[in-house]
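Shown next as structure tokens: one chain only, the form predicted on its own.
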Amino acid sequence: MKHLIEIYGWPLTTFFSACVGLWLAILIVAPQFFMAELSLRFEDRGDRLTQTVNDLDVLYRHKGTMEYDLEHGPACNTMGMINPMMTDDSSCAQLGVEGKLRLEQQILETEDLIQSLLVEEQNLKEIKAQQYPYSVKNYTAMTGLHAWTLTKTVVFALTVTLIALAACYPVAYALALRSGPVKTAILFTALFVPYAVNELMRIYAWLTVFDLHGLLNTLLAIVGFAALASDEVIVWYRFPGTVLVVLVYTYILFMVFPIYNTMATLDPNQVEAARDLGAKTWRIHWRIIIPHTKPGIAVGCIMTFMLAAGSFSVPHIITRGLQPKWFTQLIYDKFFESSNWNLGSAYSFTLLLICILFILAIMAIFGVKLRQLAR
């Protein structure tokens, strides 16, 4: 802070600090606090409060449909939705006077019912809050299948991290210590060019590789290992390895650049001195390069693991529904399919806690501190 004040002065430093504090409070602290609070409120999906909330949703939709019918005519509606094929007012059937009066009465009755249910909902919430203010039932309610899904997701994320580390360490070493300026520029360009394309487009490009009549099956058919007949084609979407390959490809840059950034700060004379003293290549890496690169390896592992564990688009698109769901897909289903935000928050917070524990474990394994990671 003192260094910032010397550079920018008190006014700008105070403004920057306020912006950072506001950003942390609104986009990080407040959502996590809200999610944690929701996760500790158990919602019994079979109780009267839940039934009341569901009834209110139905009544609101029914009221909206009747109001639209009253204004435009019932022929413009199809199952409560606007018919896109009917854009001309003349195509809408007009209600008579008696029909309008009957519909207005139904709308009034629906509004009365909504108001009574709103009062009942508020009373039930107050009673429930007094009896059961907080509970850990959302965390203990995770079934065996969902617990297995969480375990599988974490194991897959760890596997992706290890594969990316094994693949990226030699690349970072070649970029930082074994390549000249021209070769380094070519390698950087080769790494960057695929990532200039949108992530979803890159994921869908992999579908053309693993498709039933895609590139991989076509190549196997050419060399005689498989046929393109529908009964003999290999369904790659069923194999977990397809998800691993695409996850590694999608997040590999988040491993290679932190390692390269720290490895590039190593003095090459240390490596040359070790070689002159007769040290073998593996010993140079173990005693000189890896200890110097520990912060970059730690950052790369943390970023790759968190991105892989929290990935939604890759497992959702690549598996095509032929493999068990990823844990992030379960969280999505709880929020948007079953509208159980309490259980979804518990699942989300569980995944967040696992990521935090992974960060602490990596810091302990590599012996780095938070300040070193921030660099």
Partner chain sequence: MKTETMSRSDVMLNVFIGMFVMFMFLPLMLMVMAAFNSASPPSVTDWQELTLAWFPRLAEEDRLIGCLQNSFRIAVFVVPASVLLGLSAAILLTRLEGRATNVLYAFLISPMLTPGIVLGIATIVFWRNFGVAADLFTTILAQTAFIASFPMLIIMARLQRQDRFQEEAALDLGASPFFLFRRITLPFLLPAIVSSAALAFLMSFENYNTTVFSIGGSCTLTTEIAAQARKAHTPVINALGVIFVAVTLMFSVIYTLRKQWEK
Given for the second form:
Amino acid sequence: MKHLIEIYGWPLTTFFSACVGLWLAILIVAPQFFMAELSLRFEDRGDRLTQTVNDLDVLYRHKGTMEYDLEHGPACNTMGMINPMMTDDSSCAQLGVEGKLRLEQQILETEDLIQSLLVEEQNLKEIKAQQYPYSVKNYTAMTGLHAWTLTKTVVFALTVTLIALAACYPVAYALALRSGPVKTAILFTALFVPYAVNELMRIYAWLTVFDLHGLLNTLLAIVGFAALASDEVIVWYRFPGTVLVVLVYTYILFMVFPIYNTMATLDPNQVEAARDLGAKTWRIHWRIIIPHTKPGIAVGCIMTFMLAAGSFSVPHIITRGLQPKWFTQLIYDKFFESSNWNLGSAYSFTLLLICILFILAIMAIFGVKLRQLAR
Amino acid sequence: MKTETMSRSDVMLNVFIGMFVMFMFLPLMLMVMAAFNSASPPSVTDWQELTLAWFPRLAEEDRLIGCLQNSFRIAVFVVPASVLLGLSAAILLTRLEGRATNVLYAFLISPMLTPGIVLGIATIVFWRNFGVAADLFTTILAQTAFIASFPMLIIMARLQRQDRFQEEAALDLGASPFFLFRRITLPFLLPAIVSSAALAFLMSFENYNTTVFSIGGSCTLTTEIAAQARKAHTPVINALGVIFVAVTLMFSVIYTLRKQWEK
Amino acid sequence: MRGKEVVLDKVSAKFGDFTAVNPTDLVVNAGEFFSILGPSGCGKTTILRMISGFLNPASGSIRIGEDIMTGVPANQRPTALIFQNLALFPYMSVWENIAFGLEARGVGKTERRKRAMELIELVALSGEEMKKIDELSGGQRQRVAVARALAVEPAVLLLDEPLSALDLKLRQHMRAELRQIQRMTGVTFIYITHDQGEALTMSDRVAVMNHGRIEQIDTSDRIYDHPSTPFVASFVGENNILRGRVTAIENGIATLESELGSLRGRKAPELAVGVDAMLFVRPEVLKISEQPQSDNSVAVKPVRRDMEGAFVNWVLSAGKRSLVAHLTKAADAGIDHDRSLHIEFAVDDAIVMASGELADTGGQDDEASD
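The form predicted together with the partner chain, contrasted with the form predicted on its own above:
Once more the chain from above appears, this time first in line as the rest of the complex follows.
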């Protein structure tokens, strides 16, 4: 600290410390703490407070939608919006002056309702604070189905990580140690493009493959195993394998680049020297390249696992409602469908704990310290 | 004999790389091709007519455009906030010593290693206590929480390469701390700041998992794409995909060429 | 003369439990070229950093001119430091580098530029002012660093081995140039080096440091001819060292009963009869002959003769000892290898000191290797 003040002076040092303090306290620690705290309060469903909170949520959303409509005109395309008010008739018409006025009036009424409910919520909360002490019931109350979903998610994430590692090590090796500068540049760009294209677009692209009349079924039809015209086709979205394939596709490049980055810092002369001393290829990998690349492999595994286990986008888009829900989808439902935030927090915290355990395990396996994880 | 076996394993390696790149590009190519096919739902196998008609349709998607504007609104706050927080943390971490910095470091990179949805959830849970409902504001905070770690790492890497006598020399010549920071430290860090700002923008703009859990009833481009992609399969989204791929391709080629040229 | 004196009053420095500088008194006169010479790790850089304000003394105080520097931060001291790696600012041109200190003081651009151009002329860099630092040669960078430091009109210029990165020829040239700039400006120079050649050629006075302690402060000549400790004698220049016991002291002459017999030399202050002592005699004062003229001599066998140009180096063995003599060409001419030889030296040319720590000169030890 003294050194810092000597160079940057009091005002700047205070400013930097304040920024970091805010980040740490308000953006990182406090939210996680409150989530953990919430997860430790078991909420009895169906009581008045829950009902009030649910109503409030609905009203807030309702109000938001109306305000949006007022500003932009009502949306014809309601797809994907959780919007209870859009079921009524006039949703697609242009708003007239009259319509606008009506909407404004509705907004004001909704606001009144919200205000009164807020007062009630406050009262109920005070009562409840004494009523619900801390308990681990949110964690122990997980149903068998949800526990199975969690297990499946973890197993899938582990599988994705292993497949990615097996596929990416040779790719990184080729990129870092077996190519000239031009080849490296071309390969790098070729891999960087799919890495940088929007995650959702990459997931979405797979629909063309898995659709009822998509690439896979068309190929099957050509061979004679399916008939497109009569819809005798395989509904690929029903198979969990599709989620696995797309998870691998979406997050595999998070394995390539960390490994490549560390491997590229290896002096090629070390490999040459080992070969010159008569080491076989596998021994060169085992004794020279892998030990050097450990931190990159660790980062790749951690990132891939974390992204796969925590992925909401892939199951959300790929399952199309035709498969049992993914763990992240369960969490989403707890928050935005059934509004049981306490249980949702417990699920979310469980996911976080699993990722932390995985990180600790990887650090132990590879003997890597936290500082080495950052490139 | 030695070179012969080596070249054989090289050939195998090359074949594997070729397949890998194919795997990475094939779905994207299918998506791009389907965008120019008049068939709906988009298809590459049921080829009807070559068309550009899906692109103008994007302009008619008012909701999509509104969501796109939200994406920019969020990025406008997330980018400067992340760079500022990352810069501050990088300076503290490189200038301070001792065990405490290791703990601080662990805390500050933890959001990077946390599933995005957990960050989104924690943020809305926290702010609900203050009566703040999930909206663009909570998304900005949730995104900043983890995006700031990337500028921190990029700027730290550069700071560690700084000749520490530079700053002492400036002080010795009578520079005040502010002047030193503006004239010596910032110019040195500028390339790292620019690239971390670009990265922060990309990460904010493209983020989905954190955003969808923290944005409440509002939308961004990505939440809107996801919502539409889940419910339907329409070539309009393919057209949007073409734009994403084209812009990404353009930037990576420019970036690579510039890097090659600088060498 | 605008240089100021620098006074260290019982200044010490500590890093944790390690004492880098023992309590030290030191007076550097105004306008003096003063060098601090010592091996790496002796504490010389620490002293420099305390004077420049980057390090607070653990005890004692530093005065520059009339002002006590305690509590004065580095950017408000009348000192300018030239760093070992120069620490030039790579994003600025030559003249911007030089004018940086003025810019920091809020001097306007026209005035800055005018001052910078004067200094550019002083250090003979005219025409280079718009160049970037990485377009300059090593010697030119050196000059920019000097000009940049002088631009803030310091009373004291502190130099931390600034020549160490240059090759030999350039280094010798820059020595002369630094000396000249110091004379022209009258600024007090405090020069840190482990290179005795630099210290001896440039300085008005030299302090020799070891283990955080100043062993001797004197002019270059006195340091060379009258070292006050075994460390100084062995660190500065070459010396033949013989160990033994003092058997007699008479009229400032000490007699040492050494492994090579009884030898005499000037007595160092505070030397007493009966103590373990060392006799130092420089290679260039040794004479080689078949018949010694005095009894202050040792019988030797030639091991090697190296022709070095102006000098001829003889390596000789006496018992298990190995001795070195530098002879002029003339003195070398009459020596016959195959005869038995003697070395001898005038009593006044050798010095006898109580035993103490010697400098680690890397392999040039006093035991014969065979």
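Each form is matched to the other, and the largest set of C-alpha atoms that superpose within 1.5 Å is called the rigid core. Numbering follows the first chain given and starts at 1. The model shown is predicted, which means the values in this text are computed figures rather than measured ones.
**Q** After a core superposition, would you say residue 333 shifts its C-alpha by at least 2 Å between the two forms?
**A** No; that C-alpha moves by less than 2 Å between the two forms.
**Q** Against the rigid core, is the Cα displacement of residue 272 between the two forms at least 2 Å?
**A** Shift of 2 Å or more: no.
**Q** Would the C-alpha of residue 37 be classed as shifted by 2 Å or more between the two forms after rigid-core alignment?
**A** False for residue 37: its C-alpha shift is below 2 Å.
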